[in-house]
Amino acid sequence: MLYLKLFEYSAGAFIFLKAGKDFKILILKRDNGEYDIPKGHIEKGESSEQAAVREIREETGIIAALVPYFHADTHYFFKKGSNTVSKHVRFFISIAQGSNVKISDEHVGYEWLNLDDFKKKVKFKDILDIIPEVLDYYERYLRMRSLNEMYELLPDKNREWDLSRTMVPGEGPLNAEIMLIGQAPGRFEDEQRRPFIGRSGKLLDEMIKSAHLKRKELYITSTVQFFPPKNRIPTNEEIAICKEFLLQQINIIKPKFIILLGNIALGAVLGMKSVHMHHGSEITKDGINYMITLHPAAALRFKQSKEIMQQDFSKFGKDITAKH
């Protein structure tokens, strides 16, 4: 007798709904009696991303959007018949903005739980095991929200305000081990909202390339995040007010890496003056070990700074690397 061992891919989706200070978990309720989530099977030239999305609206009736960057994987096996299946399934977030729900016919019906009544019900292994995972980024996605938020209402509570009314959030995983401050946004930052995007993030994408990373991975922000008009350097008033915001970033993301990207990053963060006198060092600080460089600008202006980048972000990379 022929045995073989099938793979299946699947994408589903936690679905989360604030309940007050609280939140419910969206589960479905088959017919057998199990209570899963809504996920199926990736079909031919779909990214796990537009499978979880399409079941989503499929057996929920929802409309979602999952939330960026995250996604935690599991793997299994189990028996189809005389062959042994192979299952991976990615999981992603997404947020509810209401509780209807209209369920598919594959379902008998659903119910919007607690934590502690989510775990009672739902019987899969595999996703009890990562819903620490999944709670970690929930959370940690509601705080960057709501700091982001008072962030960007700075401009209407400062009557001296001097630079763009727009603010560019930081941009990655939430949960990355890795993070990268800069100075504050130019003016194709400011427009599109994306932090390093224009020049100085073209050749900022090179060196993380450089450093053997993923630009994907890390988190990338700015000490001020508004643009200082004509790309002057932000005041020290202005490195001041945004400090805090900037600060309890850090504390959301934990990374184990932070690169300090110039004079004001390095000011800002580290308290210490002249990048040039400190490029390439490594200083660990409450569990964080820092990195610092030149700003990309400086590099873009001269070469002799762009070779001193590079040379910094090979180290890094390596050092990093050594690290994990």
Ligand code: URA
Second form
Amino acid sequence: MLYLKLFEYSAGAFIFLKAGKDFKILILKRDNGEYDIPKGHIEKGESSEQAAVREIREETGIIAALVPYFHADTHYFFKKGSNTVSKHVRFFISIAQGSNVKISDEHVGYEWLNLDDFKKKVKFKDILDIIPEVLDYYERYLRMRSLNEMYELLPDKNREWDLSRTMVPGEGPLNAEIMLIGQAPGRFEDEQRRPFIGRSGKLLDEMIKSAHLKRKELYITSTVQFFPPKNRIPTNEEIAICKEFLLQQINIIKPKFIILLGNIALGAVLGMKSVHMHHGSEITKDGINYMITLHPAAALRFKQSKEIMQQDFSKFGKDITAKH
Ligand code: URA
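Let's see the other form, the form predicted in complex with this ligand, since the form predicted alone is already up.
Now the full complex is given, and it begins with the chain already shown.
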């Protein structure tokens, strides 16, 4: 008898609805009585994100935005006739704006359930297994969102505010193991509202690559997350105000490693002076490995600084891999 091993790839999402301090998750009921969350096959030419957004729209009528950087993969086998199918599913998170749902012909009903009821009704082991990971990320996302909403209000609350009025939030997975902290965004970052995308950012990308790290796996931000006019150095007072937010961001991400880029980050986070004296060193404090090096703007100006930074990054890359 001909035996075939088949592969199937699907994408889906946990759709959360905020309910006060709590939340509900959307489930869909099939005509065989099974409960599932929105998911379906990834079509040819589609990314898993595109497939999840399309499936959500088709199966629930919700136009969803996915929570950036998160996915959880599951895998299982099932029988299709005499064949075994190896099934891979990538799950995302989305947060609904309201409880309206318009199901398709594929389902016979839907419910928004609290966590306990969700765990009772959904029987698929692969979905149940990833719940802790999904909830952990959802909670970090909400905490970071409300923290950054408060941070963004600083210019309106502070009469003397002399930095740009729009914040440049950090970028990367909220459960990243490695965090990079610079000084403050430049003009380009301010315009695009993304950290380290100008000339310093390009050099930083080179360093990251040379250390065998991947930018999309790192959380990248600055000590002061508002652009200082004319690229001036932030004042001690500005650093003190912004540092409170940075420390809370660190607390949400809880990275294992933090690479401090330059004097401002070194002073704000570890209370230490002179990056030139301490570059290349690693300090463990409160369970975090801090790694000290120069700011890429210095490395853009001086060849020797670039060489120092390169050496530091290659050392950090090796040490991170060894401690992983
Ligand atoms: N320098 C920083 O410290 N942060 C940025 O985002 C860009 C340049």
